[in-house]
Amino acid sequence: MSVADALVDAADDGIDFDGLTVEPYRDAYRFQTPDEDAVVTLEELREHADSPYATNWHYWERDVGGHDTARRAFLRWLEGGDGLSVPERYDALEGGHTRHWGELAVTAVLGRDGQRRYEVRHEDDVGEDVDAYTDPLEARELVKHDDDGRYRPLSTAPSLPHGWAFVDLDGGDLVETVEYVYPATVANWHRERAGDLDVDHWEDAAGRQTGIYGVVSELPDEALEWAAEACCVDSQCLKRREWDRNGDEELDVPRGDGEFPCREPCSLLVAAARKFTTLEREETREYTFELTPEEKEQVEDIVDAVADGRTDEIREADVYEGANRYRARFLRAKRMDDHGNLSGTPTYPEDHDEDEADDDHH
């Protein structure tokens, strides 16, 4: 149905949307916007079909629909909020209005008759010539591996691959694409904006685990902080952590600045916590190692490089980096015995048999 037909069709019931008012008035109709106030016949109402207020109404109420849905809220949010008038929004949309969602740049562009078309790509690829896609389903495979070909088990890890764009999408396909890149983020963001995000704190989430994950509720308090620092900060996950230990005890770890919330510990954190829980059951021991000061710092450099995911960045010949491969191999050659024991010190001296490596514990 054209905008003109839709206006006529809706006139008797009246319209009140984004600054546009249409209502029966005496024997005619009143067409009112912040810029215009006219009393018109039904036929004359058609002549207002090219008003931005009319096409805007038509797009949102006839094309998008879905009042109270996350889909509609997200599409509205893309246009920069309700503070702007329709002509102001149209000005911004003419050349494309872009907002960021995780590592995505989502651009809305004004089309004919107030239609919006959407485009989504990696935010680093804005302005770049990349492969174009139009079927949201293709996003599943595209974002499954990072730029280095490694599987991404956590969709909101900041490792979104580059080199693609979904173009010329309608609103439904845009939201579907975003949801394949960052599943359920739109729905939970929408709930949070409505003030009813149902957060499950660690103790609730851990408490409902069964089977091999039943042990995670035994994760010590301090270790939960370390686990969140390890897995949940912005460098690892773009969701903003809204859960804590419980409703009264917050974690000290920064929640992150992401647009969309994390409403409960995810399966990846629970699986990691299972390992952390068993690791934390071990008592500390005293070992004696001989290291030079530089070697001690090198061990620290290696832990840092692995923890920060920087090992690939350290150049082959950059022997000034402690986590450089040649440096690490030199340290191993010097300080580790044939069984991989640092300084030849067995991990479990009590069961150590001098003739045999203690491989059981490796």
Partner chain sequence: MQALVIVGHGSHLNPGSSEPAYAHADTIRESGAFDEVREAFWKEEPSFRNVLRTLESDEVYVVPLFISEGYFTEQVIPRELRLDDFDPEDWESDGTDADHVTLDAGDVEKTIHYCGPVGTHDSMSDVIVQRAKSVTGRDEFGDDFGLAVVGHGTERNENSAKAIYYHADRIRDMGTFGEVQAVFMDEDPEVDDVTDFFETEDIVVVPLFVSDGFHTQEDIPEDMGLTDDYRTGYDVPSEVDGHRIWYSGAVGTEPLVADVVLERAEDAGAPVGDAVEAVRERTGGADAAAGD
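The term rigid core refers to the maximal set of C-alpha atoms that superpose within 1.5 Å between the two forms. Keep in mind that this is a model prediction, so the values were computed, not measured. Positions refer to the first chain, counted from 1. Compared with the form predicted alone:
- Once both forms are fitted on their rigid core, the CA atom of residue 344 lies 2 Å or more apart between the two forms.
- Superposition of the core reveals a Cα shift of less than 2 Å for residue 135 between the two forms.
- Relative to the superposed core, residue 149 undergoes a Cα shift smaller than 2 Å between the two forms.
If the structure you just shared is the form predicted together with its partner chain, then what does the corresponding form predicted alone look like?
Shown below: the chain alone.
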């Protein structure tokens, strides 16, 4: 139905939306916007169909619909529908209005008769010539692996591959594409805004684990904070953590700055926590290593580079970087024995002593 026909069809019941009011008035109709207040006949009402307020009403109420749905709320958020006036939004949409969702850049553009068309791509690829797609289902395969071909076990990790764009989408296809890239993020974001996000805290999630994962409920409190610091920050996951140890005890770890919330510990964290739990069962020992001050700092540089995923960025020629491959190989050649022991110091000296005794006996 055209905008004009839709206006006429809705006039008797009245319209009150985004600054537009249309209502019966005596033998005519009142057409009101922040910029205009006119009494018009039914035919004159048709002539107002090209008003931005009319086309905006038609798009949201007749094309999008779905009041109180996550889809509608997300599309409104994309163009600032809850804070900008219709003329302000139309001005922005004329040139394409972009917002970011994780590593995605989502752009809304004003089309004919107030229609919106959408485009989504990696935020680093804005303005770049990349492969174009229109079927949302293809997004599921495109984002399974990172740029180096490695499988992405966590969909919200900041490792989204480059080189693609989904173009000329309607609102439904746009939301479907985003959900294939970042599953459930739009739905949980909407629930949070409505105050209905059901947060599942660590103690409840850990208590439900069975089999080999049942041990995670034994993870010490301090180690849980270290686990969240390792796995649940912006450099590792783009969600904003909303769960804590329980409903009364918060973790002293940054929650992240993502647009969409994390409502429960994910399966990847639970799997890591299983290993962390067994690691925390070990008693500490004292070891004596011989290292120069620069070698000690180099070991620390290597740990930082691995933890932050920077090893691929350090070139062979960067020999002043502690985590440089040649520097690391030089340290290994100098400080590790044939059994891989740092400074020749065995991990379990008692086993080492027994092996030497057996060698002497034979």
